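In the form predicted on its own, a lone chain appears below as structure tokens.
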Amino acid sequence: MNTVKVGIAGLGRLGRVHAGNLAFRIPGAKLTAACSIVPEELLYAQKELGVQEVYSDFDTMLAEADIDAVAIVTTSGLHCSQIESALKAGKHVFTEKPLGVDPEECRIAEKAVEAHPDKVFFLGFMRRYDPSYRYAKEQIEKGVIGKPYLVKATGIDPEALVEGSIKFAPTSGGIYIDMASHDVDLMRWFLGSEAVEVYALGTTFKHPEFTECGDNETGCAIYQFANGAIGQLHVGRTAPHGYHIETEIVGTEGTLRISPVPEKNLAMIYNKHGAVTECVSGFPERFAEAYRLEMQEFIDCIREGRKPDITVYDGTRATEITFATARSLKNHSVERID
């Protein structure tokens, strides 16, 4: 297959990132269709992306559009049903995380993927494609830091976007289900083992609106892995300086640190405030290259007839771990992760 014709479902903040990549930055791909329940988003696809086939219904796009594959960037609760429908329609599937809104729903997606082994299924854990994280993984595999035994992960959304977090909090599933899946996936990836136990805490100091809807502003959790390794997680929603993502992997012979300062670029401003490094404002900026590279891999897998390293089971496992973390917070107890 020389050119993969793709239809995208969902043109919100992240959907537009993927749509722009498919339309202009992915060799071997052509964005030929778009689906959204928001008329303004379809107008955007036509005027800004040059898409002619636009639909307000996902199943209609599957039935009528001239596409080989779909990119699902819709609300989380629709992912599994749309994965199932797209595979049944004979399309290759890219879907954003989370795979499903609970572990039981994830197993529906597993069965759908298993029933269509001739199709490429790709789950959007884009941090695995970020150049810095991939470099760290390569160094671990080379033995540069010896045997990794501890991953410390921090993920804090910017205070500037906290109103959106507050609005979403009542339906987010809680801070761990909402925010922890990328970090727990990276822990599994770097440590080469499965999490078997978790203890989690949560607190709110600045925005009582989170407490009022049963959620938390900040969470910390510690994981035990099957091989004896440990994971430490810090997630939050109120970084005053911008979008803060930091990961440290500690091994028997050394340590790797990724993004200890969430810098916007390599420029530094010297003024009355001292030496100032500007920070990235959000995930589309921090992981712009990762989003492009993961979509390129999806298209290359289709064209070359191979499967990606990330599987549907990685999505299920991340969901199981985040749900166990949420249970630990709720029950004030150590929770087993089966």
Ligand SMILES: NC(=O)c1ccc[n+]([C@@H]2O[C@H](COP(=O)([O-])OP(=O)(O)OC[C@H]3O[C@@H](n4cnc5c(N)ncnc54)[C@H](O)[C@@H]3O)[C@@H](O)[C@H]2O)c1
Given for the second form:
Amino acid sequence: MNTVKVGIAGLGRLGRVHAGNLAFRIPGAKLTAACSIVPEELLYAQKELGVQEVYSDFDTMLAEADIDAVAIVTTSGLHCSQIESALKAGKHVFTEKPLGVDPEECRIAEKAVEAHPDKVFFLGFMRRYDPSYRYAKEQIEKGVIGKPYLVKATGIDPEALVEGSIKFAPTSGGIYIDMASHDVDLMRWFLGSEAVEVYALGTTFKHPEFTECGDNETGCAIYQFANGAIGQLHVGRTAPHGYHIETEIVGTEGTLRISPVPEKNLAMIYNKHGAVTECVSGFPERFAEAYRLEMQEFIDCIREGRKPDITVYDGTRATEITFATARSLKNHSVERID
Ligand SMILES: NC(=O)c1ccc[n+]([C@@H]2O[C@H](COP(=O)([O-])OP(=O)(O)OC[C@H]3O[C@@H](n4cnc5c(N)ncnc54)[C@H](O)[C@@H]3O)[C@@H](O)[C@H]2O)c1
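Got the form predicted on its own; any chance of the form predicted in complex with the ligand too?
Full complex below, order starting with the chain above.
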């Protein structure tokens, strides 16, 4: 296949990032169709991205648009059913995380992927394509830090966006389901082992609105992995300095830290406040390159008849782990992850 014609579903916060990449920055791809339930977003696709075919209904796009593949960037609860219909319609599928909103739903996606082995299925765990995380993985595989036995993962949204988090909290599924999937996926990836047990806590010190809707502002969880390794997770919503994503991997011969300072760039300002480096503002900025690289890999897989390293089962596993974490928080108990 020469050029892969793609239809995108969802043009919200992240959909626009993927749509911009597909329209302008991915050799071998052409964004030919777009679907959204928000009319202004379709107008944006036509005017700003030059998309010819726009739809307000996903199944109509599948049936009528001239596309080889779809990128699903819709509300999480729609992913599994849209994956199933798109594969049935003979399209290659890129989907955003989470795979499904509960483990049972993920089985629907697994079955659909298994029934269409000739199609590429790509799950958007984009941190695996971030140049720093990829570099870390390569160094671990070369044995640079020996055998990894501890991953400490921090993921804190910026305080500047807390109003949005508060609004979204009642329907987010709770802090772990909302925020932990990338980190637990990275733990599995770096440790090469499965999480088997979790104990989780949650707390709120700044915005009581989180407690009022039964959620938490901050969560800390600890995981036992099958090979004896440990995962330590800190998620939150109130980083005053920006978007703080940091990962530390400790091994028998050394330690690797990825973005301990979530810096915007390499500039340092020396002034009356000291030596100051500005921080990234949010996920579109921090992971811009990762979003581009993962989409390029999706398109290359289709063109070269390859399958990506990430599988549908990675999506199910991440969902199972985040659900067990949420259960642990609710029940104040150590939970097995089966
Ligand atoms: N990988 C990441 O780092 C990352 C970051 C943010 C969001 N996400 C995921 O991306 C997805 C979208 O998140 P967002 O923040 O862009 O959401 P959003 O609310 O900003 O956008 C949702 C989009 O889905 C569209 N939509 C809703 N129902 C639809 C339907 N029935 N048919 C077609 N389109 C429909 C809406 O029109 C809108 O364009 C979510 O699943 C979220 O978990 C992933």
